[in-house]
Amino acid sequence: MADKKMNFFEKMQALDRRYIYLVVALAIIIPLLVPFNSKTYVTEPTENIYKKIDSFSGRNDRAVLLCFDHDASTMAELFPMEVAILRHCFERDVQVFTICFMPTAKPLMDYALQTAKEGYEVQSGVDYVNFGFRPWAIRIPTMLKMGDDISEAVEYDDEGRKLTNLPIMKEIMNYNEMNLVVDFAASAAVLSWITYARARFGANVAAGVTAVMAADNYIYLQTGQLIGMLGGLKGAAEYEKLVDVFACHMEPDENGIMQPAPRDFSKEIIKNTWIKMSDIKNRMHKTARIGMNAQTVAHLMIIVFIILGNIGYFISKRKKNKVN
C-alpha cells in the first residue's frame, strides 16, 4: 500500500507541466460556460454604498456622480461592479451623473450606460446626464467647481446639450445634491476625490477598485473619508447580489403575476435568500459572480496542485536519503 502511495507521488512529481495548465484552465473555463450556484458574502463596506445610493430613491434632490478612471486592461474587475450600481440607480429611480478624465475611459463609460439600460424606461436628460470625456488637466478645477456649481464646472453634456436646460438639473446644484462620488479606479485617483471633493465640500466619495488597489484604500475607509468600497471581482459580485436581492425583487400580484416590489436592505434577508443562476436570464447581471465561480474553482485546483506537490517532494526526498 506504501509503494503505490510512493508511487502516485513520484507520478505527480514527474507529470508534465501543461497537464496541469490544462487542467487549470479548464478549471476556469467550465465555471464560466456553466454558471453554478455558489455563496456570496457580503461585506460592510459594500453594504454601505449600497444603503447610500438606495437611501436617494426617488429624489430629485439628490443624485449620484460615477466617475471612470480606468482602461480596458481592467475592465474585468471594474465593469461589473459600473453596471452593477448603474442598474441599481435605474431600478430604484436614482438620478446619475457620468465622466471620465482619460480618454480610453470614454468608450468603457457608454457601454456601461448601455449595458445597464437595457430594460429600463431611463430618459438622457431627465434620469440620467453623461458629461463625457474632460482633459486630465482640468480634473481637479472640475472638482472643485462642481462644489460650488455643476452647471459651471461642466457646461455642457456628451450630446451637447447645455446643462442648465435639462430637467435633471432643475434641483441638483453642487455635492449637497450630488451627494455621492464613486470613483472606479485601477490606481490612486480615488484620493483626489478624497481629496477636493471629500475635505474641501464634505461629500461622500466611494471606490470601486481593482483587488489589487483595495488594500492601499482600506485606510480611508477606516479614517471615515471612503463611505465605502467595492474590491475587485468579489466586491461586483456582493453589489450585483444585493441589487437582486433588494432592488430588483419581485412578487405576484393579486392576479399571480409577478411585479417588482423593492425592499428595504436588511442583513437577515441577505442571509436567508439564495439567488439561483438559472433564473437570472441576462447574462451582464451576474458576470462578477460567474467570474468568482470560475475563481474559486481555480483557485482550489491550484492549492490541490501545491499540497500534492510538496507532499510529493518530501517522499521524494525521504526515499533519496533512505538509499543514500
Partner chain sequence: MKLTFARTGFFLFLLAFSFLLLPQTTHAAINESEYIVENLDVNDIPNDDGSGLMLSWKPLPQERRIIEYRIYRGITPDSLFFIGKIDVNVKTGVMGDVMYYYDTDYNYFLDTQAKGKLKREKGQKKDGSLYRRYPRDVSIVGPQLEHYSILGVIPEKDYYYHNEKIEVVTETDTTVYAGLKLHEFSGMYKKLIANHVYYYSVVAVSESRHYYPHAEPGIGIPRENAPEKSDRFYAVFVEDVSRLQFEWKLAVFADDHLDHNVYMLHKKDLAKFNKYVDEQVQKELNDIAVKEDSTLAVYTPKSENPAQLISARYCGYPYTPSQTASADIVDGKIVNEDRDIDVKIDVDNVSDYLFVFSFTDVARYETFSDVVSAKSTITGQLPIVPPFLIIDRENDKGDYNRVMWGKPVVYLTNSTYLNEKKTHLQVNYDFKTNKNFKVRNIFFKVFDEEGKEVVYVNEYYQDFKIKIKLPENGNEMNTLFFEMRFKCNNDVGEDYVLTQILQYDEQTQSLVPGDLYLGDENVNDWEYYIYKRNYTDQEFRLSKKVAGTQREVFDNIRYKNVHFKLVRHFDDEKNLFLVGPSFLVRRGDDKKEIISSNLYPKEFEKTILQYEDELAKHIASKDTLETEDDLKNADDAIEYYSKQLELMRDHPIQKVAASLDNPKERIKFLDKSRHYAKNSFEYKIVKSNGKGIFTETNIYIREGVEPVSDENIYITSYTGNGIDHFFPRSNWFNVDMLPAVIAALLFGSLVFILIKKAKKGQDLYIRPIAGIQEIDNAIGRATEMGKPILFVPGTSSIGDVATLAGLAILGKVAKKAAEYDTKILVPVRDYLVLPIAQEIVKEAHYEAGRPDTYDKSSVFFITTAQFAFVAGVNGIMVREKTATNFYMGMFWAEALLLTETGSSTGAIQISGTDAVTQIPFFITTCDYTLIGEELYAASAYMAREPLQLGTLKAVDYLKVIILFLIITGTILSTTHLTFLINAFPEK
The other form holds:
Amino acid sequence: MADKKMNFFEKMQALDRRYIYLVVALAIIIPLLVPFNSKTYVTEPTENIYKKIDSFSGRNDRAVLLCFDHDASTMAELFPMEVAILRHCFERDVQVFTICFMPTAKPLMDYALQTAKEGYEVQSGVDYVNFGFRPWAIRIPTMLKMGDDISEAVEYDDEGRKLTNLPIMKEIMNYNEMNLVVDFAASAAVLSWITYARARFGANVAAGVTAVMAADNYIYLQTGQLIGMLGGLKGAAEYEKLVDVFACHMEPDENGIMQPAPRDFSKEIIKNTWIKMSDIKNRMHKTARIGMNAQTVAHLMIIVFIILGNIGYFISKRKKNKVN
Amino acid sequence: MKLTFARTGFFLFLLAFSFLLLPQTTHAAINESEYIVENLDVNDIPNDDGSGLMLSWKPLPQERRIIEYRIYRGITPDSLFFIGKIDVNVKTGVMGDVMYYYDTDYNYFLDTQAKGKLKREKGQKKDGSLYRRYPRDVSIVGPQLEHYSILGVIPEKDYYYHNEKIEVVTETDTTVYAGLKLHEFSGMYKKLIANHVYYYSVVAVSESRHYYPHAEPGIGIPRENAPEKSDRFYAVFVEDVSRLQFEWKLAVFADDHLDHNVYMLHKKDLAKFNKYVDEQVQKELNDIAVKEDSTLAVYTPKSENPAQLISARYCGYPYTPSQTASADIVDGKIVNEDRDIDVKIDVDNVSDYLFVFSFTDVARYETFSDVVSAKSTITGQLPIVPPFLIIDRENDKGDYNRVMWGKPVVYLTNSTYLNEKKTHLQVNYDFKTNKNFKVRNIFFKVFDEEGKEVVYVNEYYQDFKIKIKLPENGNEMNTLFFEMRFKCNNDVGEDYVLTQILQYDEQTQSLVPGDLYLGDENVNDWEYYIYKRNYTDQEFRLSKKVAGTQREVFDNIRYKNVHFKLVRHFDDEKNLFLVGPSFLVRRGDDKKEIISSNLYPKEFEKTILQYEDELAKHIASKDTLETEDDLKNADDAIEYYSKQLELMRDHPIQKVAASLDNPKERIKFLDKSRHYAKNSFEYKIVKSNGKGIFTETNIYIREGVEPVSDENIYITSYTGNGIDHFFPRSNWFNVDMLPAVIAALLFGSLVFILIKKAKKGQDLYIRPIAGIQEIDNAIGRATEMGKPILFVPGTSSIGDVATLAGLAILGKVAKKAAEYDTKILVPVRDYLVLPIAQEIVKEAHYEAGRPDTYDKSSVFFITTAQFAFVAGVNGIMVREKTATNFYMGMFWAEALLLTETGSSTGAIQISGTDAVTQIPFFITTCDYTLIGEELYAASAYMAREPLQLGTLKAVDYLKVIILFLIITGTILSTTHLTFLINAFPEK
Amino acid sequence: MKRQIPLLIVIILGFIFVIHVFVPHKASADFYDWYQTWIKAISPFMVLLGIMSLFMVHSTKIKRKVPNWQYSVVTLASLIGTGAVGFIWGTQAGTPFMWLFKNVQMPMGATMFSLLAFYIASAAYKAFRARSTEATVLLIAAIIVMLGQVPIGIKISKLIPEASHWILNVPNLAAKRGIAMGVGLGMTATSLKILLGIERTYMGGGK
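Mind sharing the form predicted together with the partner chain? What's above is the form predicted alone.
What follows is the entire complex, opening with the chain shown before.
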C-alpha cells in the first residue's frame, strides 16, 4: 500500500508537462463556461477612481477622458475595465471622451464604446465624444494643448465634426473641467499623463494597466500622483462590481417593479452585497469577474500542483536518505 | 493518396492563399447604384471669413460594409481631386444619420510627399472625373493656384539661400518673385476663396477596397460672414482710480478678426442700439442674398451706432490675442489718440452706462456681444500680482524663457483612511514653486473643529503625502483645519501661511479638501494670464493661461523660424512656385512701423527709388491741389512716404545691410536680425477671476542691469534687449547632469587605474559565475551528442547594449564550438544584428583554425515579428534537437516560450539577460542564468584579458561608491538632513 | 585599415553622443536631428539584408532537399505572397494585406502569446520545490501572491491580500532595483569598453 502511494507521488515528480497543460486548460475553460459565485474584494485604488467618476455625475462642467494606449494582445485584461468605466459613465450621466494614439487601439476603442452603449440611450456629441485616433508623434503636444483648450488640441472628433459645435463641449474647456484622465495601457504610457497633464495643469490621472505593469505604478499611487488604478483583470472585476452594486442598483417601486435606483458609494454597502454570477443575465458585464473565477481556479490548481510536487519531493528525499 | 511532406507543403500553401480569392469575389453581383452616397449637401459655414464649407451626406447602412468615404473637390464638376477621407469601422458602421466633412481653414494642399504624376482615381474609367491628390507637377497644380488662397510654409534657410530670382513681365509692369522648388516648402496649405464656386463629391469604399461610383457633385460657395458673437463679456468699474476694465471670451474662429472693440452707450439709447445691431445683421444676410441673386435690392442700414467706441485694439492673428483691456477715465474723458477716441463719461454715474464688446473682421463686419452694465469695485478688491521675474531657462537649447512669480504654494489633494477605526489618515498634497524658492520643509499644523491642535508634521522630504494620527475620542472627525508654512532657501516670511480645510463628504464618505486660502485670498478663484510680445508683433498675445496655484511657466519660443508666403504664381518651365521676395525684419521700437527688406538688394533699391519718386510727385502736386481734402490726402501721403524712406534708409539694420556688398553676407545679417526680433520677448502678467476683476502689471523690466552689451551687431539695434526683451540663450552645459559627469569621470579613471594594475600582472579577484564556467561543459555535451548548439543573441536591436554583450559571448562560444567542430545555429530577429553575427561566427572559425567548417547559412534571419520569431526558433529546437541552447541578450514576453520548449527537448540551457521581468522565467527553466550585470561581465570573464578585467573590477568599485551614497543618503535623510538627496537631480 | 576605420567611426561618434547628453546647445540638438535623418535613410537597406538572408537560407534548403524542406517552401511562398499582396493592393484598411494581418498574423501571434499561461503553470510546478530555506521562502511567497490576486484569498484571510501587496511592494521592488542598478553599471561598462575599443567583437572576431 505504502509503495503504491509513493509511486503516485513519484509519478507526480516526473509528471509530463502536457498533463499540467491539460489541467490548466480545463481550469480556465470550465469556470468560463459555468460561472460560479465568488466575492470580489474591492481595493482602495479602484474605489478612488469610482468615487471620482461618480462625483462628476450629472454635471455638464465635468468630463472624463479615457485614453486607449494598448493593442489587441492585452485586450483580455483591459477591455473589461474600459467597458465597466464607460458603463458607469453612461449609467450615471457622466460626460466622457475617448482618444487613442496608436492605430491598433482605434478598433478596440470603437468596440468598447459599442459594447458599453448597448442598452443605454446615449448620443455621440451629447453624452460622449470619440476624439478618434491621433498620431503618436503628437501625443505630448496634444496633452499639453488640452491644458489650454481641448477643442483646439483635438479640433475634430472621430466623425469629422468640429468639437466646438458639439453640445457636450459647451462647458468643457480644459483639464479644469475634463478633470480626470484614465489611461489604459500595457506599458508605462500613463507616466506622460502624470508629467504633462497632472504636473502642469493639475488634472487627476488614473491608470488601467495589465497585472504585470501594476507593480510599477504603486509608487505613483503612494505619492498620490495617480488618484487610482485598476490592475489587471482583478481591477476590472472590482470596477464591474462597483458599477453593479452602486450605479446600476435597482429597487422595486410601489408596484414591485424593479426600477433603476443608483446610489452613492459606501464601504458598508459593499461589504454586505452579493452579485450573483451564475445568473446568465447581463453576462457581458461580468466578463472580468467570470475571468477572475477562472483565474482563481487556475491559481488553486497550480498551488495544488506545487503542494503535490513538494510532498513527492519530500517523500523521495526521505527514501533516498533511507537508501543512503 | 498518401500524404507526403511535399504534398502537405503544397496543401498548406494552397490553404494559406486561398483567402485571396475571397474578398475579390464577394462584390461580384451587386447593384452598384445602391452604393452611391445620397443627400450630398454642401453648405457655407457661419461666422467665418468665407473660406469654409461643410459637406454632409447620408452614410450608407452598416450592411453595406463601407470602410471609408473619400471626398473630392474641384473647380469644375468634371475634374475633382481627392482631398480627404473619413475612416469607418466596418463592424460598427456610422452612428447617426448624417456624416460631415469640413473643408475649412488652411489645410493640406501639396508637399514633397505628393505623387509625381496625376492619376485617375481607382475604378475610374478613361473619361472619369475623379483624380487622386494633386501631384507634384507644377503644370497641373499651377493653374489651380488662382482658385485658392495658398499659403507656403518655407524654412528660413530655403527661403534665403535656395531661391531663384524670377522676373515676370506683363504689359503694364515687371514683377520680381523668388522662385522656389516644391521641396523647399515644408508644405503648402490651401484656403477656399469667398464667393468662388467649388464642386464636391463623395465616394464610398467597400471593405475589400472597391471604389463605388461617386455621388453627383454638389456645389458650394463659401460666403464671407460676420464674426461669431463673444458669449461672455464683463465690464468692471474701479471707482477709486476711475478705470474701466473689460474681459471677454474669444471666438473659436478668429482668422479674419481685425479688432477687439469696446463700446459704451447710455442706458436710454439701448433701444436705438438694438435697432442698429438688428440692421447690421440684416445687412450681412442681405449681402449674401444679393450675391446669390443679383436682382435683389441692396439693403442699406439707416440708423447710426448710438454707442461710442472707448477701446479698440488690433487682435494680432495668427496668435491668440489678449482678452482683457482697460480704459482710464481722466478728467471725465477716455482718450486714445491712436484710435481717435475721445469720449466723455460721467464718472459719478457710471451705472447709467452700458457696455458692449465687438469683433470686427477684415470685411468690416462687426458682431456685438450682449450689453452689460459695469460692476463697481475698488482697488482693494482687485487681486495683487506678486512680483514677477523673467530669466532664460537654464540647460536648454535656447527655446524657453522662464516666467516666475510669487512664493511657493502647497495644497491638499486627497485623503484616505488607513484603518477601520478611522484614526489613521493619509493626506496627499502637492506643491508648486519656482526657481527662486527651493522648498526645504513644509510644516503642516492640523486643528480640529474646536481649534485644538491635533498634529504637527514637519515634511522635510516631500513625498506628496503625510500620515496623520487622529485622537481616538469616539466620534469621527468631520472637519480638519490645515495651516501650512514653508521653509525655503530664501526667506518666505513668518506670516506666509496657507490654509485649507478637509471636510467630510457624504458622497465619497471621506474627507475632501476644500478651497485653498493664502491669507484671505482664495487661491482657486484666480488665474494668471501671461502676455508676451516680440519685436515683430504689434500687440501682446496670450502665451499661457494657468491656475492660481501655479508659480512658474516655461514659455516656449521656437528657435527655428519659418516664412509664411502666399503662393499665387508659378513657372512651369523651371518647375518653380513664385513667392514675394520682400520680408518683415522687425518693427520699430514703438512696434508700429514695419522694417522690411528684400531678398534681392537691387529690388530693395528700386523700391526706395520708387518711393522717392512718389514723394517728389506728391510734393509737387501740392501746388496744383485746391480742395482741403485733397491737400490733406497729399500731406498724409508725403508723411507716409517720408516715414517709409526713413525706415528703409536710416534704420541701423538697413544701414548695415546696405553696407554689405556680398549678397550672402547681407542675407545672413538680415536673417540673424529677424531671428533676434522674432525670438526676443517682453512680458506682462494679468491675474484675473475671469470676469473682469483683474490686475494687469506693467511690462517686466529687469532693474539694475545693462542691456545686453553684446559686441554682436545683430542686436545693437535692440535697445531693450536684456532689460525688457528677453532672448532665450542656447546653453553649452546641462548643469543637472553634473553628477553624471562626475560619475562618468570617476568611472573612467577607475577603469584606467585598474587596467594599469591588471597589466602589471596584479591578480584581480572576480567572483566565480557558475553560468559562465558551465559554458565549456555545455558545448562539450553538444559535441559528445553530435547535435548542434543554438545561440539566440537576444531579440532586440543592435542599439541595445544587451545585444552587444550577447554578441560578445557569441564570439567566445562560436570559437569553442569551432574548435570542437560542433555546428552552431544563430537565429536573428534584427536585420542589423545579422551581418554582425555572421561576421563574428566567421571570425571565430578562422581563429579556431577551421575556416572550412564555417557555414554562412548557420547564422540567419527569421522575422522581426515577436511571436513568429518564437515559433521559428521553437521549430528549430524541436526538429534539430539542439543539445545546448544559449539565450544571451534582451528578451521580452518570448523568453519563457523559448526556454520552456528548450527544456522539453531536453537541451542544456544557459541564459543571460538584463530584462528584470524575464529573469525569473529564465531561472526556473534554464540550467544556468546570468542575472543582469553578469551578462555584461561574461565576455570579460571568458577573455581574461587585463583590459577587460580592469573594466570589470572598476564596475565593482563604482558599485561600492554608489552603495555608500545610498546608505549615507538614507541615514542622513532619516535624520532630516536632505542635502545629499537634493544634490542629485530629480530625474 | 579595414578594422581601424570603422573603429575610428565608432569612437568618434560614440564620444560625440556622450557629449550630446551633457550639451543641450542648439548645435548639439541640430546635429542629433541631422543624424536621425541619416538613420531613417539607412534603415530600409537593412530590411533588404534580412530578406536576402532569409532567401539564401531557405533556397539552399530547398535545393539540397534537406529534411523538412517543405517548410521552407511555405516560408518563401508566404514571404513573396504577403509582399506581393502589399505591393499590388496597398496596405490600407480593407486590403488583402490588412486582411492577412488581421486574420493570420494577429491570431497566430495571440496564440503564441497565450501559450505563456500554460508554460508559466508548468514552470511554476517544476520550480517551486522546498529544496532549501530560500526556496521555501520563495514557495510561500509565491503562494501568498497567487492567493492575494484572486477573490478566494480574502476569503481565507484578510491578511493575504495585504501580505501579497507587501511582498510585491517591498522585497520584490528592492530586488528589482538592485538588479536594475547592476544592469545600469554593466551597460555603462560595456559601452565604455566599446567606446575605448577594448570590446570589438561586434565588428567580428576580436583581435
